[in-house]
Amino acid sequence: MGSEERFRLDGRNAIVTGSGSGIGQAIAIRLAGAGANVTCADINEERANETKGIIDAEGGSASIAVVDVTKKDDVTKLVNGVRDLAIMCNNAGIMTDSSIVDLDEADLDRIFAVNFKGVFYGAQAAARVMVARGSGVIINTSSGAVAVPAPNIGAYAMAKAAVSQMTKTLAIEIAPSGVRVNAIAPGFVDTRITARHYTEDDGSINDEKRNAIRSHMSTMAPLRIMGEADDMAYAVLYLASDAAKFVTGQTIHPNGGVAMNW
């Protein structure tokens, strides 16, 4: 098999949660571009359709599914509804801003419901069908916040740390069945989640704030650049492909060198 062929996903069925925007959208587009049949799953039907439209326009294969990842039965139904599921990307996530001291219980529950339990439900359901088949790849979205603590995103970081640990444990448990489990931990990427830093109360974008934040985040990285959603998508493509057949239980950190792990 040639080097390019190892990155092909022709005919493989994939699910990407949170695919309506940002990193999830980029992942869905890249997997489809490599030949996968992608189910674009999102809580927002309109956004899921936008992603499907992009894939369709590029000649890829996509369908949509409206799903709330906090509901276990809905996630299980989604997974069981995709025949011969080969790739499960548990990417859906949300953010809240609060110090640990001031964190509201409802916000804590909401963050963990989406960012950890939603990932857990997807990984659990996918693992069951993949183990039975004897093959498959599960890719979870963690966060660079696990490696680089920052104020006011403690709940998010804790949930993502749980994702990283769950990824390693599940990888060990199901490796004998031929199923790989990995994660990505994105650095700062300009997406709908990070846009809260420069979005005004009326929904408009403050370009001055946006440029200042982008400049600041770029200077924090040794590479002196800020990540793009596609950088994360290509990391997922690698993990999903046969090029990563010897990789499991790992969390890849595409972050420009902000955090370096061994």
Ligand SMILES: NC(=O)c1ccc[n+]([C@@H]2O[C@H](COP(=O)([O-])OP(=O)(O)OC[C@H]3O[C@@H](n4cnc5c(N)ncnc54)[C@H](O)[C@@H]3O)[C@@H](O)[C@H]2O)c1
Given for the second form:
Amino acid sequence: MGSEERFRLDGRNAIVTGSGSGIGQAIAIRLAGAGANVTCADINEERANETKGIIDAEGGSASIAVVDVTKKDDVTKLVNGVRDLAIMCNNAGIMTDSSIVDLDEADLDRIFAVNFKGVFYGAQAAARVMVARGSGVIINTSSGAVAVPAPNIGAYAMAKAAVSQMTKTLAIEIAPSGVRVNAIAPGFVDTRITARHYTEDDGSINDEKRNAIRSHMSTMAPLRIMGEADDMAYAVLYLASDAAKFVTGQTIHPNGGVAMNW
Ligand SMILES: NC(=O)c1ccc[n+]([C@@H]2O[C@H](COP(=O)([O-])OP(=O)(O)OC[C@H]3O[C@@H](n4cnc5c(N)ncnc54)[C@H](O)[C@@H]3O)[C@@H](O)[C@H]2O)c1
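I would like to compare: after the form predicted alone, may I see the structure of the form predicted in complex with this ligand?
Then the entire complex follows, led off by the chain already shown.
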């Protein structure tokens, strides 16, 4: 088998949540580019359709599902509705900015509902069908915030830490069935989630602020470059493929070297 073949996903069915934008969109496009049939799941129908349109234009196979990952029954229905689900990417996420001291309970609940419970529901439902079939791959999106604590994103980081922990526990519980569970912990990638740093109150983009943040983030990284959504998608492609058949329970950190785990 040629080395490239190991990364092919021809005919495998995949779901990517939060695939209407940013990292999820890049993951969906990359998996489809490797031959997977991708269900682009997002709470936002227009964005999910945009991703499907890109995949269609590249000759890939995609469909859409409008799903709010905080709704357990809807996530279960999504998972059970895809025949022979081979790859489940639990990627949808949101952000809130507050110190822990000032964090209000509604924000805490909202962040945990999307960033942790949304991932949990997807992983649990996928694990059930994959274990029954004896194969499959689950990939969760955690965050570099787990490795590098930063002020004012405590709720987000706590939920992401729970994602990384669940990834390990689920991985060890279902490894004997042949199902692998891993996570990616992206470094800073300029997407809708980060746009709050340079979006003015009237919704306009402040290019000066944006350039300053991008420059700061690339200077912070030992590799001195900014991460791109596709850098995350390639990590997911690896984890999803048979090239990673010996890898489970891991959180991979594509982050330019900002934090290094061992
Ligand atoms: N961008 C970064 O720097 C960065 C760093 C670390 C981790 N992450 C994580 O990567 C993931 C993707 O983030 P992104 O940067 O691409 O952000 P993004 O805002 O561009 O994309 C998030 C997508 O998730 C969808 N979504 C939000 N709530 C949802 C819900 N309840 N149900 C279904 N879909 C929902 C949104 O509509 C959007 O399309 C998130 O989990 C985020 O926490 C991002």
